[in-house]
Each structure stands twice: as structure tokens, then as C-alpha cells.
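Only one chain is shown below, in C-alpha cells, and it's the form predicted on its own.
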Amino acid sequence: MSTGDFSGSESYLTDGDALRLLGNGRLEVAGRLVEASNLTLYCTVTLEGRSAACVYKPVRGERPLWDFPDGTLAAREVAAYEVSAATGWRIVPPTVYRDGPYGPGMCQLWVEPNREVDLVALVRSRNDPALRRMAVYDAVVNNADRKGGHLLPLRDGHIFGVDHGVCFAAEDKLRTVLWQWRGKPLLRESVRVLARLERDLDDGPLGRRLRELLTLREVTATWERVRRLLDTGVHPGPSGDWPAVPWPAI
């Protein structure tokens, strides 16, 4: 895995360690944040004398869809990470799976994202290589909600991306900020990524991994939707099926 300096956490921490520090630390709530719509808790976690922040989502505090399954968001969450993970973009922070103070959930890494930019601004960007990325990469997952405050721009210029919990559903539901490159021709390390992607979904260690976490048919959806991009070599555009952005959009 790649390393990578979270801001917010006590120490400079590899994907690793937040992981291992993630799904095997003591979770202890710190507050709540109100604005989420399912319950989000933060919390920091500890173990062996190293600590950080982090989100703790339980899924008994996820609110029912209408059109995902009730109970999965937190998987959701997890899987969007392991393709994030698999792409090499580092797009999601470490995100685990696990018992806490209120049960199963995603926990994960809290980023402090720098709150000079302006993130109106940034969706707007056309030139800014992170958040192409991310364009590809929310396509790959069907992300229904990509609003621009779920972006998490560092002072590198690295952008994380959170709140994955509606994506993976096997019908097209690709609903986002980010369509400034449709119709335009994918990034050649773009299409590599892809290639990847797709051996790694049809018989590879992602594939295993997101078939513990979603249905089998959302994980040959999401094959599906790789081999798509690879066969148009294109961004997508709004489908017209489904409204292409999310309100609010910020």
C-alpha cells in the first residue's frame, strides 16, 4: 500500500498502520456530527500508545433508502475503499469494518482537509489531475452522491473524497459535481488503472474481497462498468435516467 501524511491524526501514519490501527484500536466517541444525514460519530481510536481521529458510522444509525437495501451503506463505505486501495489514487482515507460502542460499522480515518480552498471553485476545475481521478474513480463505483463537500482538499494539493455509503447499486445511478470531462478522452494512466481494475475484479483479490462486502450482481456491475469505460475510452455522461446532480450540490 501506498503511504500517505493524514492531517489530523497525531503522527505521520502509513495506509497500514491506520488500518491495523483502525480495525484493532479502542473507539471512543467524542461527539457527533449533526450535519450527516445517518448517525456519524467522531471518535479517536488507540492502540499501543498511538492515536488519531477517526469516523465511526454504525449501521444501526443508517437511515432506510428507498433504493439501496437497508444495512449496507457501512460495507458500502468499506468496498469504496478497497477500489480506491486497488486504483492506487488513494481517493478514500483507511476505512475498516467493525464493532463498536454501538455495534458493526465503517470506521474511518478522519482527514483535516484545508479549509482555505474553495471548494465551489474547485468543482469547477478543469485542470486539476486529483480530481479527474476522482471522475473516473466515481464512475467505476457508481457514486450517487458526489457533492463538493465531500471533498477533502489537502495543502499538497492531494484531494480525498468521503461519504461512499450510496454507491455499488448495479443499476446506473452515477449522480455527481464532477462532469466537467464528459465525452472527453480518458488519461492514458487512466486506461491503465482500468485495465487493471478489471483483471483485478474478473479473478483477482478485489473481486474476492468486494464479493464479502456487496452482492454478487453489483460486483459484476462494477466489472461491467470498467469494461464500458475501457470500450468507449470516455468519461461518462449523464445517463438521463436519473437526475445527474445531487442537491445540494455543496
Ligand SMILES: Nc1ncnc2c1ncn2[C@@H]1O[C@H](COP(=O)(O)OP(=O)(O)O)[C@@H](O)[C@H]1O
Second form
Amino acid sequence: MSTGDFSGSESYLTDGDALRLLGNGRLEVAGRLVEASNLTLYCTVTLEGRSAACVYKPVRGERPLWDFPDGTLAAREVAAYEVSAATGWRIVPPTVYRDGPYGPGMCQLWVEPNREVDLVALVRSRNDPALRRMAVYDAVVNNADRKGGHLLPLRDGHIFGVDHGVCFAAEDKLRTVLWQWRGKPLLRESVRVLARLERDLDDGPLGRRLRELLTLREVTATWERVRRLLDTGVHPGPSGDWPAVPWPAI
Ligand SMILES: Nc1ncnc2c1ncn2[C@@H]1O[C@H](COP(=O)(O)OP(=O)(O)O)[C@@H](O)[C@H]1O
Ligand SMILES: [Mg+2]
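Can I get the form predicted in complex with the named molecule as well, since the one above is the form predicted on its own?
What follows is the entire complex, opening with the chain shown before.
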């Protein structure tokens, strides 16, 4: 499958090519993203004459959090990519776990967003199919930080999501700006994708891969969240015992 136009990065890179480049290319740090809360580095990665921009977050640069075990955020980001790839929804840009100049960490393809999109209006939209799929995806991965700035709308209408370090807690921690479909029936296409995910998590390559990246309890809880979505058939609402919206929201 083609990753489409990663303007500012290498265009027409397939996801497979991107993963190979990210995993095996020479990683060079070009700068630091100052608005980031962890050590998040803007890099170039080069292999056999091809290069692309990427984000590299070394485990060593992770800020300790009270509610997630230390040193686990990079693996959670890779797990988030694996779930995205299994859905076929292309929500997370290609992401790998690899060594780099500051030690092991996650490395993710840079995607250049359309900066003219009004993020406040976007997060309120009820009609955007990409956003609605993302709401389902976030419920699956238990995303605790889906804010407007973690949405990267492209010029072609596709929307990528980034910063999935605080996903996959075993307890419900869904914290998002995308509650507009709560209680609404899941679209048929989402149900189909969830049914496939359920099997893949239970007894397929996705379950095996996630068990390398997360604890067994976290993988089981992911499967349970998918089951719950299929059983209720609706988009979930806030649980009530956890702040439902991230701060700041954009
Ligand atoms: N793959 C990416 N492509 C383009 N921009 C990105 C990508 N990853 C992160 N960014 C940008 O960098 C900002 C900081 O990255 P983020 O992943 O949120 O870091 P942190 O974990 O430190 O909050 C994001 O809000 C987004 O604007
Ligand atoms: Mg962030």
C-alpha cells in the first residue's frame, strides 16, 4: 500500500519501503522539537541513496510519568503503529523500534501536515470519516492523549495521528477531544475491522507482535476493549473516573 504524498519527506514511499528505511537507514539528528514534552528529535534517515525526514524519540529522553511505567513509551508508540497497520486505516505513520545516536527508541516517518487546516474546527467535525475511524482506533488503543495538536491533516484529506506513547494502559484511560460520536452506532466498516482485529489479537500476528512490545495484561485488555466495542456496537463515552479531555485540548 502506498503511503501517498509525504510532502517534505520522500513521496510515493510504500509503507514497506518506509519501514525498511526507518529500520536500517543511517539516522542523523537535525534538530529538537521544542514544543515536545519528551526528547523528540527531528532527523533524517538515509539508505541506499534514499532519504526521508523522521522523528526519533530515544527511551533515554522519556520524561517519567506517574501513571505509566518508565522506559515504555517508545514501545507503546510502535505497538500503536502495529494496531494501525492491522486496521488498514493508516492512522499512524510508519514507526519502528531501533537503536540511534541516543540509544534505542522509536523512529517514525515525518508527515508534513496542511498547516492551513483549523484544528479547532477539525476536532469538532462530525462528518469526517477519517476522524470517526480515529475515534474507534483511540478506543481500541486506549489513547490517553488525543489532542488537536496530535492530528496531522494532509492536503489530500487523510488525517494521521501522532504521539501514542501513553496508550495501552490496562485500565480505561481514554482521554480525547473526539467524543462527538459517543453512544452512536459504530459504522459497518468499523465493525468489520474490529471483528478482524479481535481475531488477529487473539490468535494472529498482531497478538504475537504486541506481546513483544507490551505486557500480557495490556494485550489482553486491548482484546477486551475490542470485544466490548463489538458487544455494545456503539462509540464509547467518557468513563467518569478519569478526565475525559486532554489539557491543553489543542
Ligand atoms: N511523524 C510526525 N510527522 C510530523 N510531525 C510530527 C510527527 N510526530 C510528531 N510531530 C509533531 O511534533 C510535535 C511533538 O511531537 P510529539 O510526538 O507530540 O512529542 P511529545 O511526546 O514530546 O509530546 C507533535 O505535536 C507534532 O506537531
Ligand atoms: Mg505531544
